[in-house]
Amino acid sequence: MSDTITIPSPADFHVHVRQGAMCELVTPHVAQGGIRTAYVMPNLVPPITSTSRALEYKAELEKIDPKTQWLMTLYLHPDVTPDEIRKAAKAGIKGVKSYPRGVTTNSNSGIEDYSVYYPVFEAMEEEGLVLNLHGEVPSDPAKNISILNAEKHFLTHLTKLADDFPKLRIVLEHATTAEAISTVSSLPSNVACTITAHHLWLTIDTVAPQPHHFCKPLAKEPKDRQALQDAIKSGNPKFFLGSDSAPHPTSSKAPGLTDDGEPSPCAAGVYTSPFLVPLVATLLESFGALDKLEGFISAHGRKFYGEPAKESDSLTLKREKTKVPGLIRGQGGVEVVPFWAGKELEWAISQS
């Protein structure tokens, strides 16, 4: 096998950075770590629901690092209007995320019922965004629905959008279980689905005792993480990198007290993004994948998105061991610990 791999414009089709100085940090990580394309959350705090500040935003972006192309989403609120849709489609803004509310980190303005959003669907319908869907409902004690089972649930949500809505592209976020590449795979082609790469790696039993491990959704059970890394190997076109990568700072993720001198909870995050790629290709070597790399972080995503790939922003990869900090330090006294810390990986990029 060949010591070098060379992927053209490798994609990541789910990435948080954040705002203010942690911003400052972590946006330089996008690059940093292979991407040169880069779907952007908006889950920030107030949440983005309008073009005018999604704009604002990507402009913040482009100031700390212009050579990324970053692609905007807004928040599905109710400022979210029809017409609003059409704004942001002019403006160039990609997509639309859906939080169901409470799930996971800055999703207190998450929505509780898709049918009042119809109306918006059907304007992004027609004007070509996509609806990026946080897969899981909240916990519910009296149904038996907790953060181990609430993929899962959500699961019908997302089949009756995409009969209700068959032209609008609909993209699952993040899956985790073996019901979700499932279903997605037996819906139409205008439903996708995103894998991070830490699901690739993780089950319960590694999340539990580690609290830089903790994410929404969950990790799941072994049989959950082979299916996600079978549908890598299949080449299935419906399933691309969106890698999730959520800085938190230590405080977030270490035990505290709140200031009613409870223990504080830990964040919901894992951060990639200072070296994705590579880890991506580690992984999927790790389990007979690295022939399906391009198409996995590259082929699959842009042709869902329409988002072509340049020759001159292709990437080289070079077997070589690097070990992963176990500490990454910003501005203002900023600090992350990444996902893997300490570990090594087996790839490289070139900087021939």
Contents of the next structure:
Number of protein chains: 2
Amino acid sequence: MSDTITIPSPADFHVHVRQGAMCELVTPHVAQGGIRTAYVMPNLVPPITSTSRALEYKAELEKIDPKTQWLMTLYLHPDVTPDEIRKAAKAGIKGVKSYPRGVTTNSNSGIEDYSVYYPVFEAMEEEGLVLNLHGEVPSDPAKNISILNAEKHFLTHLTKLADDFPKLRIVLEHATTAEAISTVSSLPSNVACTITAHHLWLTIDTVAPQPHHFCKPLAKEPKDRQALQDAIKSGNPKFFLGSDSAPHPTSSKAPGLTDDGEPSPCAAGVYTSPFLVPLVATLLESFGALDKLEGFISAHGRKFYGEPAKESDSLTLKREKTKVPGLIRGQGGVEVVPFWAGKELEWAISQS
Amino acid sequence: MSDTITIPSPADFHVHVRQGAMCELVTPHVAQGGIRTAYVMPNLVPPITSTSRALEYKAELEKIDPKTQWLMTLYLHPDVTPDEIRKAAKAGIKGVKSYPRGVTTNSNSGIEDYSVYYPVFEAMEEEGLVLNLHGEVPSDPAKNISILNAEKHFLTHLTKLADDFPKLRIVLEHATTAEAISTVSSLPSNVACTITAHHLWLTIDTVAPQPHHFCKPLAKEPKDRQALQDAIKSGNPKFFLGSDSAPHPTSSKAPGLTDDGEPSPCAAGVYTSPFLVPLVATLLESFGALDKLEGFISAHGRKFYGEPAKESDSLTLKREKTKVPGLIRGQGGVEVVPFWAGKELEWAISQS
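Can you swap the form predicted alone for the form predicted in complex with a further copy of the same chain?
And the full complex, kicking off with our chain again.
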């Protein structure tokens, strides 16, 4: 077995780089983790709903790290009109992210009904923008909809959108269930799916006792994890890396009591950017899919998005045990506990 | 609607009162929460596997609170022989608790196979001791067994034990699934089932983001919660209160990083003792079952265990909004965040 791997220009098609001090801390970690192209989520406060705001944000990221290619997105919202889509396309914005209302971090501006956005989707189809779907419906106890089956219930929406917009490129983001893998596999090639690193390792058993593993969508049963792993092993180009790396300050992961004495809930998100490519290599090797690494973290997503790898951007990994740090500290007291803190990776970046 | 309720001698048929400083803190809370009779779990460190140790523990509890009736149990373990069962019965010990290995707090001494205990169960049947089952099988990713379906997979063991020991009284503890309710309902009257207060309120949606709601068995889907509520509403005497009130120090609910930099997992348990009867009344009223309060927290369990209520032990509740404290402090820095911290109960104890 080789002790080095060279990958042409790794890409992460779903990453959160936040705002303010957290943005300063985590933005350089994208490149540090081996990623050359990052598809940036728009769920800031307030959400990014205009081309001008997306370009401002891109400039901020380029100021922090000019070498990484930042691909920008808008947040699906009434402000995102067909005209705004055409403007966005001209400005090089790549996609529009849809958050069902209230299902994850900063999703209070999220949508409740897709049909009102059909003119927007038509404009996206014409302009070649990608629709990125957070694929969960809001919980509804009366209908037995919870965070366990919220993704499964979303799949009818995915199928309907794919049927109604056969030329629109659609990505189901961060799939976590066997049902999602199966549905995406059965849909035409305009529908793809990102898979995170952490969902290749977590199940409900390791999420429930560990706030640092709590994320949306929740990791589910072993059979679901198996389905994600199998999708990668199959080499199907519909499936590629979108890390959903989502840093939260340590304080929001181990919450205290509010003024009312009520314990505050912990924030949803798992942070993998600083060592993403070594982590993905370690995980893929653990389930016998190291030969699919290039497809999963570069070729498949790049082909779907039309963002070919540059020759000069290749990354070499070496087989070397590296310990994930326990705590990553930034300016102004910002602290993040990364995924796999204290655990050992089997691979390290040898040459950038 | 009446503004007071009088209940003959409330009983909690599943409670953890711990050891050391935590025991000093929480033991008086049982009576404070309105409970007259407490069925005490044996999962101490080391577990209680002998009559003499159970009697010592009982004496410790009586020293702290002599007024509460403490019903004692043994921990199913190779040390618990048929002879020990006969000794335990003579000493007034009421039951034996079985923990599948590794599924919850201090269960490392738990059992892996019931058949080796058949002679013990025969002795229990003869002596009238109750078998209390933590009804979860250990997780096994290869078989897709996780903490989500561990209880469902246990039900075949429950059914087999009930078939093999038709005269043994068996309690499935802290049921959390519709399948458990349905299985217990279908088994003969020697099989009963405890239901906690917290599982009448929690679902996976409120557990996943909140370490203070993490417990084993995990709260599951809305349909499961509905089944627990419906079991109580039905008035079926097989179902009665076992709070599984299980205090953990705040530090083990908001864990830090180990020396390796790895975040430690949070402890499983929800603490309800200090306001248990008002909480149960509030919850039962919320789903239209206040008329079943007496059966659920006194009559059904007392009849099953053969521990009739004493006239003099009745408890009166009054309709009065009371806020649950955010933090309960004991000696030596012991701190516990109770369930529903900061929330309002609709009922209070008016007269003990």
